[in-house]
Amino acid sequence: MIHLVKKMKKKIGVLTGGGDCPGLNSVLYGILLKVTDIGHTVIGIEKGWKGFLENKTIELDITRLDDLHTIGGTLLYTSRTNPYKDAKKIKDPVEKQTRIEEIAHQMASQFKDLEIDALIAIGGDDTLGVAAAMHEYAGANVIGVPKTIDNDLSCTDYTFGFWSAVQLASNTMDNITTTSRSHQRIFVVQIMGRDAGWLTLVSGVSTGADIILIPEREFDFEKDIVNVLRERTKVGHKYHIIACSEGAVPSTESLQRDFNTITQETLDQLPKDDYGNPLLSKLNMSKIITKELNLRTDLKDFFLKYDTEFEVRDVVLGHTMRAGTPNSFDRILGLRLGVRAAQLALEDNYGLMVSLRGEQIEVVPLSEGVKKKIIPQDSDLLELSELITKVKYESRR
């Protein structure tokens, strides 16, 4: 007599951490499609690592979430809670490492309370860094899905949400250009991007921004902004758009020479979030540049000499870049990443991150996937931005 052994039903936990972005629900729906098809269960963990620690869960029923991939944001809510926050403050390296490992084991023990067999963490380098430590030090059954509209995670060509955010920023700058042209204004548009300027560079090139400032290249206020505005005005341009990454900063020389409203101390004393990242929203570089330009009476006189109004305004796109529904690219990418992550969990393959390489969804070690990706100095996109800035006024001489 043959006895058939019924396979245990798996419970796959999933959480979203960090800032929200278009495509999060697409990943969740991809996971649901795959797991439900096999007959297993998806347990949603609300509010990221905060909910993970507080056992805030909800069983996700796909029949009540029809076409979830078309909806923006995340139905699981999100937070920037860092379970390793206190450990990061420990100065002694040995003691610090010991504490990190202890927390990793404590985190892994939460699987029992949450009643999950595996965890899919969807987030950026901060969220996935927590997951990577759990796997490295405690052998936790975790899988990562890269999420950041900044597109600054290594090992993946694009992160979902990036192209939706690019389109939102591009649309806004296109609209700002019309009012800039009508009033002969200078607009300084601040775009998200703390460590990497992908969003600013791509949306800036897309809309033909006249000056593009990114974290990868410290700018010289006189050379990269004031002189360019002078040259553009000299040849007849009546309005100007400056695309400024939130993480763009002046060189030390320029900061000391050209700035009246901030000092190096201002930058050094910025408050930090739970992961130790400076809160650049407290700095607001676009507003600083606007203030500095408005202090330049010499530049105002120069504009008037060429019968051009001198009015400088700043616009911070901020959370509007995270808003709305994902575009088609991010919907499809999110679904594909979710399905592949679920497949890994069902196959008991952990400590991995799913990624887009060319046209394929591949897997990489989670510890590698959480590393930063910034714009290389030989990028053709940088060349494009330089050509747009330079040729626009040189060709009209």
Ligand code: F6P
The other form holds:
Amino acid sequence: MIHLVKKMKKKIGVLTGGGDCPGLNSVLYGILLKVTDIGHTVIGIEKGWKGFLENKTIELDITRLDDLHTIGGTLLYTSRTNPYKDAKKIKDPVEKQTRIEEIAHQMASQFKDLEIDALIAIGGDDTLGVAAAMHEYAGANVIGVPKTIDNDLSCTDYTFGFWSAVQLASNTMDNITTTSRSHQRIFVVQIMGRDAGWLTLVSGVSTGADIILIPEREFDFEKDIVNVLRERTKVGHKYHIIACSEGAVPSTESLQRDFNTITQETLDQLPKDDYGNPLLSKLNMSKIITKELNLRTDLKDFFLKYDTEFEVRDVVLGHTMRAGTPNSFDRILGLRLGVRAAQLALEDNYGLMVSLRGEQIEVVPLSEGVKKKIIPQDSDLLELSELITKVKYESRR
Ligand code: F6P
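Could you please show the structure of the form predicted in complex with the named molecule, as a counterpart to the form predicted on its own just displayed?
Zooming out: every chain and molecule, the one shown earlier first.
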């Protein structure tokens, strides 16, 4: 009998992949609470797919992890290792597909070595894409939990970590206003968000940033920045905050016409990570905009004519946005997603992703959940951002 109970005891592996994010430990704690309550076991896998491939596990003892959901970062460590990295480079589509399927099978066979019955992968589109392929081609017992401060995953209203990051960015922009005002400076604040501008748009609107630049709308340096600065200065504004997403880029026309410090080649030749994402920290758009503005002697003269200093500074919020403890929303969301993911594993329901829809935690096919969500062009947030920019100078004319 004891032997039978032991045999039925499930071992559920958990890994966290991609950039870390406040709320990862909350999901982990949710999983632990549910799984331990039913009498099964959770096996922590270290450093995302890296540890998965190398059989690196961590013992998780819930008796030593009280209130883990309140702690930032991930206890499991994380990495951006992509098991399909080399396969993705194969030119021949048939050969490429065959290799991808082979890898999916090899990865599914890792379950034996790791001694797990199921895997809960917590990550963004990259990490979950690997899990989805493992399920699709090798029938692996996987479940996904969407994670990213960028909030750019479809099928879920919000990803945990997003609102914590928005608050951190908003606090900084609120604070920067005072030093910006004291010195009469232009501050270009760079905010994370590689493919989608949610973080920049929401924190920018919430703090009343004067110009907001996001990846979904290529900007025109002359029209969207220089002209707005002129108009604002003309009506008496003495300082300006530009919220710039790290993924914001100028239009081709503006790049060719207005930029002296970068070319299209600079953008095309950016180094990439294991998943092929450009390393935007190497580009640093806020610095580029700052340099370009500093070259504009005409703008400087214009500012001086209106008795306003012309000094431009850039601040890169970078990893400070992912740092620290999750806020209450992200703790609760993480816990709820964790409990639901664990429940799916206990019921042997695989190939699914848990998500937030309205107030409910729902379940969607993993293959759907990995898709991207960018800001729609008709978003009311975009309208708000335009109104905030425009009305601040038009209403004073
Ligand atoms: O995971 C998403 C993200 O936070 C992006 O907003 C950003 O471009 C990227 O991670 C930075 O990654 P890393 O930590 O590898 O520099």
